[in-house]
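Read the single chain below, which is given as structure tokens and is the form predicted on its own.
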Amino acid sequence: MELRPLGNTGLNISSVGFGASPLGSVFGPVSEDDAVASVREAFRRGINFFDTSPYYGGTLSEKMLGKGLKALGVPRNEYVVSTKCGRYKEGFDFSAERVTRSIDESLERLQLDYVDILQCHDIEFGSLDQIVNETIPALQKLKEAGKIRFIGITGLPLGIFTYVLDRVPSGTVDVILSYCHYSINDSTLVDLLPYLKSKSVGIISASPLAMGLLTENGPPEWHPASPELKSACQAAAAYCKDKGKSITKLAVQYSLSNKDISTVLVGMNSVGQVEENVTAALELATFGKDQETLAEVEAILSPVKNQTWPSGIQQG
């Protein structure tokens, strides 16, 4: 598995990251055995970056990931863990008091002494000025206390990243996590990459499958995309299936092929899914993208290209 540098953190993380939200049974029930087995298989196959949040499955994802990481039985510095703060089953709370308490709760569930990255979760739902003036300073104190190593911010609208990064001292925010903006149907993150690189920020792109749009089964019922976008993605998936190709593999490879993105987070909850994603990465490294199928899929999706949706109903 290819390792890529994460901004100025000094961390080298696997190009495919393990998105642990499905371990919280948010897309259907996952047994503890399956959760642990998927984490072990991911690590065995070279994935060293694991991302979770107390919000996923109402803390269940963190607990399951903690059990999986413990079962690895390897030194702590051999894997990189990211969790989040500010978004919970009960709602949003980016206050200094809550995020300070949040990390202790997360560390207990993860069975860890520290996390590598703590990210403010979906900051567009809070006050961005509170994030700048209260939340991030609280996270800096956690950094000084050794409970976290690096600070990140996450969310859907791309404008939130420039708003915050322009208002904090350089080097304060180490990482951003953007989702659903670097996939075959929406590549708007690419416009922001030069700016993010100028700020020396590590870039994590999540949900290359656009929260289920780019799959044969299609998105969950709650997916906020327009009927037009859902229909186009369904047509693209059907085209791939007819050709004996997998739109899921194509989508993962599309996202992985931009080396300016440090890691692509893919949700996984089974050994089979780990195998599929690792194989997609290895095939990309060996043979490159399937340009012919990709061109056809891009043509099908061109009428809805870069069509997004308002923040609201979200993954997890």
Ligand code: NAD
Second form
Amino acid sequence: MELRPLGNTGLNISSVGFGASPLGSVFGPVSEDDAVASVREAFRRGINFFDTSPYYGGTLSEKMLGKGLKALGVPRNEYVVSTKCGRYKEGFDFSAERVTRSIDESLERLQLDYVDILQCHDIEFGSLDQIVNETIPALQKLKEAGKIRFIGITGLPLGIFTYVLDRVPSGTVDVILSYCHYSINDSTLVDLLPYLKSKSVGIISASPLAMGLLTENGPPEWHPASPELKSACQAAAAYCKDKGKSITKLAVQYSLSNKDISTVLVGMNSVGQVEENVTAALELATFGKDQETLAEVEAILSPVKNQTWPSGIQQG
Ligand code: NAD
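Target state, the form predicted together with nicotinamide-adenine-dinucleotide; input state, the form predicted on its own:
Once more the chain from above appears, this time first in line as the rest of the complex follows.
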């Protein structure tokens, strides 16, 4: 598995990252055995980056990931773990007091002494000025205390990243995590890449399958896309199936192709999905993208290209 540098962190992480939200059963029930086996298979096949949050499955994802990582039985410096703070089943709280308490709770669930990256989770739901003036300074203290190594921010609207990065001293925010903006149906992250590179932040792009839109089974009930976007993606998936092609492989390969992105986080909850996604990465390196099918799928998706959905609160 290809390793890519993550901004200025000095970390080299696998181009396919393991998104652990499905381990919180948010895309359907997952047994503990399947969760642990998925993590083991991912590591065995060269994935060294694992992302979770206390929000996923109301802490279940962190607990499952912790069990899976423990079962690896390898030295702690052989894998990179990111979790998040500020978003919980109970709601949002980006106060210094809550995020400081949050990391101790996460470390206990993950059975770890430190996480590599702690990210403020979906900051568009909080006050961005609080993120700049209170939350990130609290995370800097956690860095000094050795509980986290690097600081990140995540969310859907791309404007949140420029807002925060323009207001914090250079080097304060180490990574950003954007989701659903570098997949076949929505590639708007591409316009922000030069800015992000100029700020030397590591770029994590999540949800190449658009949180299930670009799968044969389709998205979960809670998916926020419009009916129009959902049906266009299902038409694209059906087209690939009829042609004997895999929409997920096409989508994972599309997202992996831009090397300015350090890692593509794919949510996985079975050994089979790990195998398929790692194979997609290896085949991309050997054969390149399936340009013909990609062009056909892009044509099907063109009426909904770059369509997204609202997320967050009015700032100001
Ligand atoms: P995704 O686009 O990766 O899709 C995940 C869905 O696709 C799941 O149902 C999964 O089981 C399924 N899947 C994966 N591989 C498959 C395969 N080969 N064949 C068929 N189905 C397959 O969406 P995601 O899980 O939401 O995103 C990936 C990760 O990124 C998350 O787990 C999380 O760690 C992170 N993320 C973070 C944020 C945030 O911070 N706000 C938002 C979204 C995602």
